[in-house]
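The chain that follows stands alone, in the form predicted alone, written as structure tokens.
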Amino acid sequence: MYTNRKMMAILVAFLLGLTLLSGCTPASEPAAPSEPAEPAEPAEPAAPSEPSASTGPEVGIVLPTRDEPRWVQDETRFNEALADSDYSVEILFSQGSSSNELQNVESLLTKGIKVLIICPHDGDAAAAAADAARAEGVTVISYDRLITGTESVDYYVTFDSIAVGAAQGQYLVDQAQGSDNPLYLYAGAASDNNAFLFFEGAWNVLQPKVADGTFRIINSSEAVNLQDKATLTRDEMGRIINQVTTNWDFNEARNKAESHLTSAGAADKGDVYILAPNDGTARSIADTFATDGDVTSFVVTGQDAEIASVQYIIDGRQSMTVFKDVRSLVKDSIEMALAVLDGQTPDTTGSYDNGVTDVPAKQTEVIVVDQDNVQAALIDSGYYEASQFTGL
């Protein structure tokens, strides 16, 4: 009984202690409402970043090949012409490949060029490169050779190509004596629109002299079939050119000449007259004809006034060249490019039909050079140094 009362007393005391303890613990006060945050000051708008200056070239130039002295000479002239300008230039070579040409153009476009100056390897194939440039807002200047089959050509800078061929043909006519003179015809590449223009100019002058018996065509059956026709269609010219093309290649010109001389009899040789399309092929053809014992003499044309051919002319191994002052052509094309970059409209003197559109063009005159005027035309004019030649 006592034990139970004692246990009860302990239990009551314990419960009372718990009650007291809970009373001593302060109740948690509700959290005070937070003060509304002050509205943040609007951030100052970031200043527009200044456009970074372009480190790429403004003018891109694509030339056909380094393997012909003419185009290496053009490269030098371009660099000289732009040396004192505020614009930079990059020059690439396509090495006779339209595929390389397109890659070169695409590479220049990624570098941010504003003007493309391009001498196409193949006029039709180069349309893709011109279209790619036009799509990027780049002005396209076709240089020396016309890009065909596209509207994406803004300007054309050229020598009067028909006048070049006419000058070559006239030189042969002026040197000819008597009648029945053997005439050998050679042409540039069928892929080059200029080859047709050169041939057209030459045919305009030579055909009447073939018709009257002054010349007799030896190495082209297609030309013989058409020799009574004063004006040829492009298709007719193409048939002749395909028979006598050199593709602007030294070796092909030599091989063609060797083949023609092998096929020709002695009566088709003697004092011969040779229409060669440019200086490189002229030298190869001249060297080949010079080794044939049945060839008594030859008159051979050329164009471009390459250093090697100027020496050939001095030495009597090549008869003439049509001097196309590259300084003038480069000057005209650079003036066009700078006008475009400065927001101006370039000067033009005519236009050429490229099969799709008439392309505004600037033409440069040409000069016939032979032994009689080589000094005045090429040395005295400052185009070459006398020290570059022997026997002047």
Second form
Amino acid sequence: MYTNRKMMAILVAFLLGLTLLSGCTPASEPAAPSEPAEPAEPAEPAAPSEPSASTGPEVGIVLPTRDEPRWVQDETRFNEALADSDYSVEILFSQGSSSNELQNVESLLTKGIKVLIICPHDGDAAAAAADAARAEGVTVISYDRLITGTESVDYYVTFDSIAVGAAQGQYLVDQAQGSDNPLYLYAGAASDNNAFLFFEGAWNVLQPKVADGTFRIINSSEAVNLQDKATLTRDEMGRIINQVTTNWDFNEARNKAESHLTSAGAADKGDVYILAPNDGTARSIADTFATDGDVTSFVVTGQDAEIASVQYIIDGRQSMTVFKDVRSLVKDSIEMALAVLDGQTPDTTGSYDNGVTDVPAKQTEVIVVDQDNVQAALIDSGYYEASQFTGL
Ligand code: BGC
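Next up, the form predicted in complex with beta-D-glucopyranose (BGC). The previous block was the form predicted alone.
After this comes the whole thing, all chains and molecules, with the earlier chain placed first.
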């Protein structure tokens, strides 16, 4: 009896420990707290009791999910960049849930962070988290994806997302020959402002080539209805995106591609062109198109230079990716955070309208990678090791 109780107590303690750990994974432990570094934080006595505030992290980082290699890559690069820093940082993942995200932010606020670097799962929903941080006097840096619909965003560090979409569209245009080439469109999640920017960039380049007959859109009646319009409103883009969204989900991408191929006739196949929004969805879509006997060849885009997609490119299973050097984004956001902690105004290069305010932004350029430059752009540059790939 006693033993059973004891076992039960141990089990409960163990399960409790697991629950506490899940969804909330501190990846970098407080580095040497050598300087308190917030000389001038004004009279904003940050929430209730926290005797530990001075020893807690100064910077909190919240990333959307560990389920996509892209964001694990960001975590790795943050840890590399912060290895020698005197500032203490904590990284949490929201696992694709806005309520986890809000909890993560609240937990960081009670630990006394001064700067929040956050990549929202859902741009609109994350406004609540940004507002909570602002209410505590914490500086909010939106990372890669813009938090929308609130004043409470101080800065934005991002890649040039319209250029990402334009590069994807241009790649398809450059590979296409003749006319009447079947074009399949896919998009990211409508809850992610970037999905609109990527689509806008791609549409700018592809639409004239649909209008002149080079491409014929196969899988979106909304896009066909709008194909004569060079510039789309956000609402119009939203109609197309809702029809061809992958939700950034590999399975949803695969299911959509399967159903599009099922309803397409043989004349809609042959040599096809596919706008896939990122690497994870590109691999799902490419694998699906590869199994269709009526598809003779396909050109498919991507972005992120994920390791698996770099291998796909080497193997000829994905045509291109847009390399977004995460080291630059990490460096920019850390520099911004440090400037704020030092009481300075961070450097910015422009601004983004989040629907309520123009958020000062720092933007990083992107690089197109295909078989021709994969070695130079990703291996010789030191981004990846040659040993991570076969057949280079
Ligand atoms: C990011 C992409 C990423 C996608 C899915 C976008 O906001 O910019 O790099 O592939 O989200 O996570």
